[in-house]
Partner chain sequence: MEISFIGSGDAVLGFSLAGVKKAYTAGSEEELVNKINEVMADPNVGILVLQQKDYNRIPKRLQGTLSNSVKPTVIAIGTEQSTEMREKIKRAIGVDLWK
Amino acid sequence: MAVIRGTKPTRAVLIALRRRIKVAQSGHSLLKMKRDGLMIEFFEVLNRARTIRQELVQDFLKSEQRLNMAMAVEGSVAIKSVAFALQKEPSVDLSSRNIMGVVVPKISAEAVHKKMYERGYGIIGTSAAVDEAADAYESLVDKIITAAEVETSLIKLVDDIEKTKRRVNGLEFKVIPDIKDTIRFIGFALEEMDRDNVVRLKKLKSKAVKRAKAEEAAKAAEAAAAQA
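Model, the form predicted alone [one chain]:
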């Protein structure tokens, strides 16, 4: 029996512990619901992360292929010149959203996908291979941003699931059992004290009866002596 240290076996403490165990059991139930909900959300995000990672690899290979083709057609110098022609870099907007109490990032980007005339290089002076390479890398950047949001959310969910599991286990295997053991200990102690009080009262009552009888006998003796 694991009794909470320093606990005094009194009725006031017993009442307080009974209230405390109700709160602990309620908290345990809520945390289990949160843990189960986070697990469902985790597997959904995990499936999404796997899909995005596969798509990310495919987009990367596609972008490399398109870039190699463009360099073969235009030459590395021309490709570097096209790259420096970028006029507006993509802007990333960071915000957050709440998943069952877990704050996860929400990342959105602007100006990633551009029209040909917005890329800064001359359309007439370049081949279609350059346009295809630029389009492929824009799609790749967009996919990287999505993957960053999903994988960061996954990490935060895993971290909070572990914390919630520890709290659930702590309540289930430590806090609640200790409170129950302490309640039983106090109950036994109070019952023992009640029995001791009953025995003490019986003894006091017996003494009082004997004293009363002795007093009555003394009075009767005095009365008899007076009559004699």
Given for the second form:
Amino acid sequence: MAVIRGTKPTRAVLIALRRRIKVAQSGHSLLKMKRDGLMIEFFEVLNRARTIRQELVQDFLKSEQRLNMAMAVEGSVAIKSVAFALQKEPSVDLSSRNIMGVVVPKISAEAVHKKMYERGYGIIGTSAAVDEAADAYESLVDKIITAAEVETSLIKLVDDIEKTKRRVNGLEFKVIPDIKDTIRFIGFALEEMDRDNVVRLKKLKSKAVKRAKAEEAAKAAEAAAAQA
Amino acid sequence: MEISFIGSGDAVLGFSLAGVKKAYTAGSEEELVNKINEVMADPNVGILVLQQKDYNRIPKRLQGTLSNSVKPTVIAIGTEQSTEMREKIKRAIGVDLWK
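Please supply the corresponding structure for the form predicted in complex with the partner chain (the preceding block corresponds to the form predicted alone).
Now the complete complex, all chains and molecules, led by this one.
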């Protein structure tokens, strides 16, 4: 029995505790629902994250390979100059979304992937290897943008699931049983005090009866003496 | 908002080929940490891309800050598996769900 320390066994405390246990129980059921909701959301995101991660690794390897090819054909200086010639920068729009109190990023972006003539460097001056490398990296950036959103959401969700779980367990296994024990303890203490009181009253009553009898007897004796 | 990349020379070139202007080279660990801090402080960066092997090199404390950051969002790419996510899921759910 783990009674909350420093509680006084009075009726006022008992009433306050009864109110507290109600709050704790409703909080517990709410948090449980939140945990389950987060879990459902988590599983959805998890599946997406896993496929995206695999695709990302593949894309990464592919673009590295293409870039190496381009460097072998054109040399890194030529590629650098092509990179300087680019006009359009990939831009993203970052906002946040709220899943049951968890703030997750929501990233929207226009496609980074461009057509060859939209890139800004001349088609004739460079070889196809450069085009392929640029192409591969553009699609990699596209993937990264999606993956960034999904993975960050996943991490946030996991963190919050852990926190919520801890709270649910704390309430279920510590807070609520403690309050229950304390309520029982106060109940017992109050009953005990009641019994004490009854005994005390009985004692007082018997004393009073005795005194009244003694007085009556004394009066009767006085009356008898006066008659005589 | 823009995308930023920090990593080795080749990849920096590749990303600048895709139009990423804020692509920086970082060799030593100190350089890496400095650059990361610089980019994190930049309000115009929406996504920070790192290489997994670099991400594994930086101090644990900074790793924590990066993985909790929403603006900018940080993502590590590479062939090495990140154990961080896996461990986190294991700790929170109790089962190893990652693969």
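From a predicted model like this one, the values you see are computed outputs, not experimental measurements. Positions refer to the first chain, counted from 1. We call the rigid core the largest set of C-alpha positions that still match within 1.5 Å between the two forms.
Once everything's superposed on the core, is S76 shifted 2 Å or more at the Cα between the two forms? Result for S76: yes, a 2 Å-plus shift.
Does T164 move its CA by 2 angstroms or more between the two forms when the core is aligned? No, the C-alpha moves less than 2 Å.
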